[in-house]
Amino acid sequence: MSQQTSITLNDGRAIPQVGLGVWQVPDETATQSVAEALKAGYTHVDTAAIYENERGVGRGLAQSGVTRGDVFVTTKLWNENQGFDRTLRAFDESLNRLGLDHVDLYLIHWPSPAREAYVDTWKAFIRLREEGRARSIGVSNFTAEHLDRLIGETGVTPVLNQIELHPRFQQRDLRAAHEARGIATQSWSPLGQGQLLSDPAIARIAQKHGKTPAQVIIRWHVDNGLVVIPKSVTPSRIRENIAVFDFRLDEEDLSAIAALDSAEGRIGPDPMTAKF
């Protein structure tokens, strides 16, 4: 396997470009998946409090025998725990479930603007970063408007925004907003929840490179400078998803995938209208 690549965040720390996502993975299964991923060469795991598998992720990390400093661990704060004091308590609970003394990245999972709490939440995140217990801090599902309010009211820019992003929903405007503000972009549902694996254009590119459709899509994220967290619980797929560093997409490939973008491509909730 070729060398894993990384992105340098605006705080100077590096995040591996390809990680293991564990959304909708049961707690016990997460233990096995994380251990398998670390064995396969992953150095990045992404979980969240709402996934209810932080304990399983922590067990997988512990059982793997991999040195803690060699694994980049992300978790996220759920919406109902927004607010300064509640955030601090929820973070402690996440650390306890993970069995860790710090996380590498802590994210506000959704802006949940109706709560009017994400700025106070961000102030708690800043404290956690100052304490060294959350080494880097960022957000998920934030719009440019939400980002600008955070930055304007606290003076601290998130290192990263994790958003729905895949070839049918490429989020070019938001990615440009991130770049202008020095914020890295991370993709959730990077394979379009499997809907893109049978796309004819992706299939042609996969055949051309002798790769699978999933590998082509993951490589597309990498070639676009994105951080990507494909989910799988199948050992062979876990290994397949990180075997993407021995080829690159050419301009013809990138143009064909660019043409798949659609204004109707969103699969998940819209952060501006989500009610949770």
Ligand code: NAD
Second form
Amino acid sequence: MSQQTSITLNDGRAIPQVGLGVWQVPDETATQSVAEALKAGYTHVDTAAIYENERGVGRGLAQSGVTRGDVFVTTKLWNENQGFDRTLRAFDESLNRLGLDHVDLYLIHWPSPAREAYVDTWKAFIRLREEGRARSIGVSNFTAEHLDRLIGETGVTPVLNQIELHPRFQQRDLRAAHEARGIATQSWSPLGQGQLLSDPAIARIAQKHGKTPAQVIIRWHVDNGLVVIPKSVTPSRIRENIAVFDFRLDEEDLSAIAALDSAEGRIGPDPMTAKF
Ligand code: NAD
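Okay, that's the form predicted alone, but what's the structure of the form predicted in complex with nicotinamide-adenine-dinucleotide?
Next comes the full complex, this chain leading.
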């Protein structure tokens, strides 16, 4: 069992620091992965409408018999559904697929700035929060400028921004911008989509602590106050990725990992130029 830690969001609610990511997990497999994760002590699952596995995630939650209040469920609005009315409709569809009456966190998946719709979308998110169907509301892949526009035009600050973040792309400037605005940072592709697991500096730290490279990287996110959602469909790895609460990284480890940051470390799309 894990001793899961959590972060308090700016709306007073708590989010477990480690969750299960299910991007690229087929619907059927998502049911098994979610069930496996809940058994292993996870209390947090991150899906999205575009992952096309909300049904599978919902089945995994239902079949596990876990009490709804004991698990934190996030889903995301896909870009083509931005805009006030479309957002409300898309949210209903996500809830239906999940088989839930509320989500713990609803995120705008990408700012998609060319659509000029993220502020209206955010206004619909505020309504969903007022209705209690999205308990907390946040964003993903937003820059500091996008965040300031949302806050300036609505007075409502997102609880968190889910962004690409891993030891090779540490996003120090955006993290500082979040901190200044009371926004939590959530790391997507926290293991660099697996690419960081063979890094020699990570391997050395793993050996020193008798841990695996994945555990060292996940612990690094936790020690940095980040919320982290590693993805795996392999039961032993799902268990491994949450067994990170029985060791700590020391100063030497943290400075070795700090040195891996790179301006060229981004793996996924740049939110300013993404064509979707
Ligand atoms: P990740 O960094 O979590 O890496 C996942 C890969 O690492 C797996 O496919 C597996 O091959 C490998 N892996 C995982 N655990 C391992 C272990 N213990 N040992 C060895 N290999 C292991 O990559 P990800 O899936 O891109 O990101 C995680 C989650 O972040 C996604 O599932 C999704 O929920 C979220 N995400 C969000 C966005 C966004 O735009 N908001 C974008 C990408 C991902």
